[in-house]
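As a starting point, one isolated chain is supplied in structure tokens, in the form predicted alone.
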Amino acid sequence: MSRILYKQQFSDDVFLMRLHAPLIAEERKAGQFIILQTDDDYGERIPLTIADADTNEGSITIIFQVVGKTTKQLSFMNAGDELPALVGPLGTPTHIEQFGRVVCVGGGIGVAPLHPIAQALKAAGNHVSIIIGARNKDLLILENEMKSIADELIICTDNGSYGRKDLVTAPLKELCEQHPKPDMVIAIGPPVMMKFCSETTRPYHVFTQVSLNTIMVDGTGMCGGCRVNVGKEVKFVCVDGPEFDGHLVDFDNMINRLNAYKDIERHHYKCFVKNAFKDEEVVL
């Protein structure tokens, strides 16, 4: 059991929670994640990256977007409620050292897992440029937290409602064209965004690390649901990752696997919402 200590809503579908998990808070490192469950018996297990931790409070922070039944259930829970299962920290921590000039690129909810990584890179003495993007101003998260870390912060929105009207790949390309060019790029966000960030840096031969969020069940490499093709090898995101060389990831295969259960996920989401709001008219 893990108790929800605090809940904050950023937008219609994006929420922050602090969860009581003292052992995870002590052990977690940048880049690691947890798996949680909202139902006692046969509930879905979902991976969420640890966005922050407070060892004094004994808490970890997660930030999530409602995309399906389980995240919708989680969004209905409040401070004081208990999660029946919480496992972590899982995954291989981010390798942190003084690389030199590092560019951190976050798209949408991907800014949350990027935060502890950028924080650790800055603490290690790197020059850190941060690019964060979202569809519009309302969907931007952790701007102030990133501003406090970054040597340079660039904000992009698709519709131009805040910052630059650009995709994150535009300022990334500009930074790669500078002299000296970045020593490393870390990109976290939707799979398509990470794919095109990797393609943007490829001609400049800038090592680009991406953090993958695939379908997971057990988080120990046994189910095989999270497998991805990296170069000529099959890797399991939960134990070999979640971070990989973006120039080697087969993003098209990964995206196809992520879409494999979309119809089933959509069906269960609609059933849950209709049942939750059975006395109200809901448009899905």
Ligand SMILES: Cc1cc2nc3c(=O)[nH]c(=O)nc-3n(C[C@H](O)[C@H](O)[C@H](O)COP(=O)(O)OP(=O)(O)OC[C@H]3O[C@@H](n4cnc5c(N)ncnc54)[C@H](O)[C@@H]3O)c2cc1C
Second form
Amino acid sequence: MSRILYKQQFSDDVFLMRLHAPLIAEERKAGQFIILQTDDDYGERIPLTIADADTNEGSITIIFQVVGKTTKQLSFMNAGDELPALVGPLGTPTHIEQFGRVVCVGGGIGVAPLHPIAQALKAAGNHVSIIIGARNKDLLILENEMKSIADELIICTDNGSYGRKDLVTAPLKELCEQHPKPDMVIAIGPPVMMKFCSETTRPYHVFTQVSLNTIMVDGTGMCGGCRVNVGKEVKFVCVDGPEFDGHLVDFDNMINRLNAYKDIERHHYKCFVKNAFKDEEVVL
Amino acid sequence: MSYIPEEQLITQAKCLFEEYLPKVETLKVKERQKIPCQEMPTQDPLVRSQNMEEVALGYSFEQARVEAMRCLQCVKKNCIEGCPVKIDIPRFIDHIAKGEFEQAIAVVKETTLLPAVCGRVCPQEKQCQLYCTLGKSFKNVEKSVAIGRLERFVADWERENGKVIVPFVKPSTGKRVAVVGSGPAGLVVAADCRREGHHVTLFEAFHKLGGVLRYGIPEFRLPNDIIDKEIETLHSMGVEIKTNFVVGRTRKLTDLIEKDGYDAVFVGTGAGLPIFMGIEGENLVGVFSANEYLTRANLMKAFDKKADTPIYPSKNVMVLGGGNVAMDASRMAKRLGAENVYVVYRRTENEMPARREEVLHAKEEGVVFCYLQNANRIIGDDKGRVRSVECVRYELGEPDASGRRAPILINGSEFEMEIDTVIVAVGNGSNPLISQTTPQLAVNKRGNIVVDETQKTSMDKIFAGGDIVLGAATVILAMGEGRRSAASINKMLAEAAD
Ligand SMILES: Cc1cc2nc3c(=O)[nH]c(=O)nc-3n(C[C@H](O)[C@H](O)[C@H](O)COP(=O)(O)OP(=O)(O)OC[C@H]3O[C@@H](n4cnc5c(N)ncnc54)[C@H](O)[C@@H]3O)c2cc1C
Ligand SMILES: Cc1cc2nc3c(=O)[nH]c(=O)nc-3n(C[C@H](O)[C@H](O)[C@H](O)COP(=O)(O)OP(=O)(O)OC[C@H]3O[C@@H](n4cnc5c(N)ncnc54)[C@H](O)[C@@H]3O)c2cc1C
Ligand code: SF4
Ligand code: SF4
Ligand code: FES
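Write the structure block of the form predicted in complex with this ligand for the protein whose form predicted alone appears above.
Starting with the chain above, the whole complex follows.
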């Protein structure tokens, strides 16, 4: 059981919550995640990155986007409610050291998991450039938090409603062409965005780390549902990752695997929303 | 053996019971040998392949007593030799023959804690029943006394009649024991250490207890009610339970001792690392480890419409492997609506490691067995989903040093089968999470924790047992190791107190 201490809505579909979890707050490191359930009999186990932690309060912060039934259900919960199951911290922490010049690229909700990593990289003495992108201004998150860390902050929106009207790969390419070029890039966001960031840096031979969000069940290496092709090897994202060398990841296979249950999950989601708003007209 | 309806078996047993009851005290060996074996009543295969309810329905009262009368009460008790925990088999069976069920279950419980589980899932035909003199006299292990079914009968009788008593717990010793993992090994250690009066905390990574009994072995073979009952007993004994707690991550193993003040730790984290075949196409959409498939179906209840966790919709399923896990996966796939389920195994039925009963049940339910065959590569469609599997055929060669005839590939035998789901059930390795996060802990090259004869690991105060030590083994062996570990822990803590 874990109590929700605080909830904040960032946009229509994006929420932040602080959860009471003193042991996880104490042990967690940048790059790790938790798995939670909104119901421990019939609920799904969903992984979410630990965006921040406060050992004094004994809390962790999660930032999530509503994409299906469980995230929708979670968005209906409020401060004071209890989550029946929360486990973590899971995954291998990000390897942090002084690399030199680092570029952090965050797309959409991916800015949330990027934040603690950027923080740790800055603390380790790196020069940190941050690129964050979103479809539009309303979907942009953690701008101020990132600003306070970044040596340089570039904001992109798809429709130009704020910052540059560009995809994040455009400024990334520019940075790769500068001298000195970056020593390393970290890209976190939707799989397609991570794929294209990796393609952008490949010709410049800049090591590019990505954080994969595969489908998971247990999160402890027991089921293999989270497996991805990395170079010639098969890796389990929940224990070997979530971070891998983006130049080696087979993104197309990963994207196919993420879509394995698309139709069923869409159906679950619709049923759930219809039930939740019985008396109102819902447009899906 | 083909399916016989339950009523028929029960009626037959009633007649036999009337006939033999008057002579129960005086039966001669020859007469006992003549009593027919009592078949286990099951649900009709056509019905059960569409539901999750338990397949084997359990003996009726008369069947149990008639079967018990078959036991020769041998002077040389071979059967006991075959039981890893050395249950006093003839003694408990004699009580059943006489209708003294309460005494019978008491005998069983002297040595085993989970008889309702072992009676259902033990590979009896390779253990106690293999050694049974009666079976040997017929040169047929299937004619041995049905020891496992009788064990199940008395355990169910006890539970269903509300006779389960919470074991006596000694006054508190003030010592604290951490048990990591709630599979059969961990459950037994928790009970045995708690009985001595130690404070026990049971840590489990998942949100539900039971280990493989919960997430692996399906409801239709081992109902969750039975596991729940065992856990309820631990609860009543005052065992502290912490689910959603991954030792190694939520807390380091050593921190349990150094920071949290536990005096002893037992590690029973199981095998839990799925092995894949390493063939082309294994990461296509529609290829699952048996662990994933069964966890979705069992633990996450994907068979139930209420559940959020999805299961892959399948029409033609291929299961790779020939053990119990493969049987469970194939029978589960049938129940989840697959039209055709093929079990593909490289050798023949004789070499198949699965329990015979499971193989028979799977066949009755319509699972098709393809022997001397293996998958060569998995072929996908343009969406990256499984479309077909290319297979190859084998023939059996000369017996090798171990006496087993090795399968030999037939060159040019490739052929394709139209398949949309592949379930890989070729074994489990040991989960490296604990050893990776505890580098001081000695493991062998297969990743199994190394222990001495008292189950102690290379580290002080840390013991281990079950599949994490043995490699993927059996419930009863895991339980046996748990018992031995608990005895060592109790001894260590008692000595420390002196
Ligand atoms: C290590 C890791 C860290 C993550 N961190 C965050 C985070 O900080 N914030 C956040 O909003 N999301 C994060 N995700 C993604 C998040 O887990 C999924 O959005 C969530 O599981 C969806 O659940 P649902 O029931 O709401 O939707 P579902 O109905 O389950 O799915 C809707 C769609 O989302 C995708 N999806 C389904 N399951 C998963 C899954 N387990 N992981 C990824 N995508 C999935 C599929 O394409 C699916 O069709 C993370 C995922 C991983 C693996
Ligand atoms: C599908 C299937 C069918 C089987 N059928 C049979 C059968 O018919 N007969 C038979 O005798 N045997 C059978 N077996 C084998 C048998 O189930 C195992 O040998 C037995 O369960 C091992 O027990 P265990 O206690 O060692 O571990 P497990 O039952 O594997 O339990 C280990 C537990 O530890 C937990 N855990 C792991 N790591 C951590 C951690 N770091 N922190 C906290 N908790 C952790 C796991 O979540 C799990 O709950 C089968 C196995 C499978 C997979
Ligand atoms: S525990 Fe297993 S081996 Fe021992 S008597 Fe029971 S069924 Fe046979
Ligand atoms: S060996 Fe068989 S017949 Fe003899 S006592 Fe044991 S169970 Fe009975
Ligand atoms: S989620 Fe099961 S192995 Fe990674």
